[in-house]
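Below, in structure tokens: the form predicted alone, a single chain.
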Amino acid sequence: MTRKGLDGGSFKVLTEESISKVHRTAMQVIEEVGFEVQSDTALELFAGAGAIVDREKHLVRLNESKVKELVDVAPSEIRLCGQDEAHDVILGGRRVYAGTGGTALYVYNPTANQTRLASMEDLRCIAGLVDKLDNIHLFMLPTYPNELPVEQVDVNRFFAGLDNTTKHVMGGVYTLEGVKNVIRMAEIVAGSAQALRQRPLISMIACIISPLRIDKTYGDLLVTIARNGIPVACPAEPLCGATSPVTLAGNLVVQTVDSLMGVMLTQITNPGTPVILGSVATSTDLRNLRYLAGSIEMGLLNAAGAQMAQFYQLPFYATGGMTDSKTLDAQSGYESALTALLCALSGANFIHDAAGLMEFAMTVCYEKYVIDNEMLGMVMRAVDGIKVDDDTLAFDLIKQVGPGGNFVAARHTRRFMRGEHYQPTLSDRDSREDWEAGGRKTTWERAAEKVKELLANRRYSLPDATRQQVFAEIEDIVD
């Protein structure tokens, strides 16, 4: 059984108070202090959408009434598509979805306990992998391919996302030229322009960078891409005590702050732009400045960014399901699990990252894909909740069983044992005998297993037709 676009919100790191108390310091951070942006061209729309600009220091202010109006103007909920209706999913709310993320520079071998640099095969492999893990749902594109120039990343990314899986593709973007070649590609895989903004096959990310800012490079960017109409994610990254206050607080101000200028940004570009506030907010090893990607206080600021989001009711893109683990050992899931639940009982609606990452976001593991498919399944369980009717409560079994009797016949367990029971495809429950029977393997071995067996006959997730039409059009596609 499948879950996906359950409504979290059972937890709630913060409350109704808290809520309000950080978005009114973040009205007067922007207000007061204000926010730099170093695009000349996003600069010249906020000064037309009538914010006030000092152009020498490239810094913008806008107060409360208008961050309202524009905020206001973005979707409350966006659909991303994929390529089979079946994998789409409709952000907003405190509907939950998992997928993976990163752009990853290396791949760990848990066999030779080693890693080596991505490469473009790579991330076709893992498309056709994800493809097939039923607790992942959204395919962002977790890897970057380093025998290529930059100028070639992008559309070769993302043509490895569409041509290996069916379900929605989401990305970062590093060239202009590279935005302008991915959505002429994704309009062709969707059979016209038209077609492609009425069911987005792709979304992209823009990130702003902590604390206060968009560069030049982001800048331009989140403008080209609001004005094709594609669906776009504003992530920040502040960390605690390097790029944002040390306090969870301080940097849930910063973030909340960074990513509503993103999405103002798109809003004044083109008006409904589908557009998801985001954070990647984490804490920082003190120590060394290190980004931390398994820390709790991660799983409990995108928590908390998950209740802004509801709060400013705007989709939101969350990060969990991380470790700092090099290895797959008992970190890797702790880390993992926990904060990806803590985002998910949130409500937090796409948890990026949610699959496969490890070491600070810079290594991906195949086998980690299929035991963090087998974790978020579980953590799906956990939104889902416990359902209680007349039927669960079930007084009229429990009476008719009675004192000493049992239920293991009853048409109401064989009725609802696989769907009140998440059934697990990976996890070993077998007695002792019968695992050492079986081989004595760990989980991360069962994993390798599968990883095989999913890889195996793997096919093109694009018609051939359309795959000619995209070589045909499209320069510096690498097959």
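In this text, all values refer to a predicted model and were calculated from it rather than measured experimentally. Positions refer to the first chain, counted from 1. Note that the rigid core is defined as the largest set of C-alphas that superpose within 1.5 Å between two forms. First, how it differs from the form predicted in complex with its partner chain.
- After superposing the rigid core, the Cα of F471 is displaced by less than 2 Å between these two forms.
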Given for the second form:
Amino acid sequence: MTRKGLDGGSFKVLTEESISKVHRTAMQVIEEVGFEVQSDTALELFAGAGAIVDREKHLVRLNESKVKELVDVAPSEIRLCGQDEAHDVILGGRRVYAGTGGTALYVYNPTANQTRLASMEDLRCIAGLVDKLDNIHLFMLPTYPNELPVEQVDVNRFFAGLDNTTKHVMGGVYTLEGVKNVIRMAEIVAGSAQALRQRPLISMIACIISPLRIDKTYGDLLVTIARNGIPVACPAEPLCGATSPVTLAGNLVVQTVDSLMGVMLTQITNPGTPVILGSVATSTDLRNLRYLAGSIEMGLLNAAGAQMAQFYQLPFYATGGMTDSKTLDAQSGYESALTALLCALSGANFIHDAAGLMEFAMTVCYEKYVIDNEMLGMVMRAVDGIKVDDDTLAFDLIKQVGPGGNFVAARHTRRFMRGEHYQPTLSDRDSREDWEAGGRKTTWERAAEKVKELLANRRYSLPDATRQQVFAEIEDIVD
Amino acid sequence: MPEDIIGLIRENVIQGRITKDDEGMDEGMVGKPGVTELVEQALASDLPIQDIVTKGLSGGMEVVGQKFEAGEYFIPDMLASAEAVGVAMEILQPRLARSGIKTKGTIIVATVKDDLHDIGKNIVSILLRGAGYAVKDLGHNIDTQVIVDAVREERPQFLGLSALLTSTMARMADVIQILEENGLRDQVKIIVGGAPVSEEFAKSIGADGYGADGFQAVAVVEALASGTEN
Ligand code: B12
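Since we've got the form predicted alone here, give me the form predicted in complex with its partner chain too.
What follows is the entire complex, opening with the chain shown before.
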């Protein structure tokens, strides 16, 4: 039984009053401080939509009612589709899904305890691996193919995704030309331009540059993606003490303003475009301002971000489930689990980066995908919560069994045991004797075996005719 | 007995207090003279410039460095102290030349074209300033030509380039190549850094040094300055 899309929200790090204070401060920033927009196209779009624009300073200001009007145009729910319909996800409300994230430079091999540069083949293999890991619901392109020139990176990354998994493929993009080619390729895979708009098999990410800035390239990219009606996340990545105030509340204000600006830009460009409010907010190591991927504050910030998204009724892209550890050790486990759990319990719609990533988001590890798949299974079970009704309270059964009896043979047990209790696929629950007899394997050693097994049974591949058409029409694809 | 102004300068560098209005680390500092006021007092009292710089400013920074090593100070503390030293040096600048005290040299830093990551580069700048270098920060997403022009005009001893994306790393090689074409390569030592950059990459593009973090950046620059590198 795979759990996904269940309602979170049992954990609320912000009170209603805190939410409205963050909102009011965010509105004050947008109105009084303003927002820098380096892309002229984007700047004119804001001007046309009634924002107060200072063209010399590239500064945009909006009042609260204008913000509300623009944000309200954005859909509160969006469907991201897989090539296999069973993998469709609907982001919005408090529904929770988890997926991979990127864009790592290195791959860690725990057997050799070493890292190496990531390549195209890693993208294909990880896509194939994630295709088989049930608790990873979406596939975000995880690595950067170091061997390719930048003009070829976008199409090849997305092709590796579409050609190896039937889950939805999301990814960051690097060039305008790349964006157009990726969309064209996805249209071929979907069957037609219209089919892709009806069932978006891909989605993209264009970052807002905290604090309070939309860069030229990314502004243009965001507008292009929105014009094409492709779902897009516009996350901001404020870092406490570096690109946001050091306080978590201050970070949350910057995060809210920045991502909302992206959302508004997409809605001005193309009203109703599927857009996702996003957060990659985190803290930094105060000794060197290094970005932290596994801090508990990151969990709190993204949990709070989910509440803000619910307040604005926008789908949410959160960040959680990573670690800063260099190996698959205890730190790797607790950081990944804690941050993912906080996001999930607060109802973050798409927790990205939730599998495979370590070391300040610089490195991925095959074995960690398998480990995180287990962790996410447990997290999703926690989201499921405790169902309380007459059947689960089981008064009749308790009465029937009575003092000193047992429940092993009860039909009630068989009826509920699978649904109520998460069944691990990796964790060790053996007796010490059995564990010793089995070779005293640690979590990552068991994960390594599983990686081998799953990769050996690879893999999904696009239908032959589709592949041929892609090769014929899209340049530079390496196979 | 006159107040120990040099000692107070040193103390206020450690506290990271530029002026009397700064709060510093400890309680109850607001209102007491900061580095600016103290340096001016020292000059008015004709104290030797050499003492102000070495015992006061550098002496203070040394303690800051120790506190940082010990984990007691964080980057923002370091920044406050480096800033205080920077302001003091500006006040002292006209007299330094006259007194024949040598400055450590100038370094231009920039994040290359199409790259918007600047946090790492900023830290490198802070630490270099703290180490006594004059740092000119061109910013991020800087055109290759702008960097080359800056080297031509400013004639710095060092150039520090930062890139955080695989797709922008190659710009560092471009800068070096164009400097070479313009006959400017030999007059400046080039150091490079950023997440995807490695020692080998630095070598492969003909850079003089590589730093994995801000402290290594300072160490590499110091080594290059004293000629121990190579
Ligand atoms: C913060 C961040 C951002 C912020 C930048 C904010 C800012 N004002 O700088 C934002 C959100 C804007 C951003 C955007 C993007 N980012 Co980014 N980002 C990061 C992140 C998480 C941290 C970088 C950072 O600030 N680190 C903290 C500082 C202190 O460390 P540092 O930069 O490494 O610097 C130290 C050393 O490297 C060294 N150093 C640095 N420069 C120099 C120079 C010299 C001369 C020397 C000697 C030393 C030196 O000393 C520094 C101090 O110790 C990194 C991942 C990571 N962990 O590095 C990704 C990362 C670099 N980004 C990445 C990506 C993909 C992007 C985007 C393309 C995302 C997208 N799809 O939209 C955009 C690109 C924007 C652009 N055109 O530049 C990838 C790069 C992948 C690749 N192979 O190229 C990374 C690795 C993350 C990931 N795994 O996905 N990003």
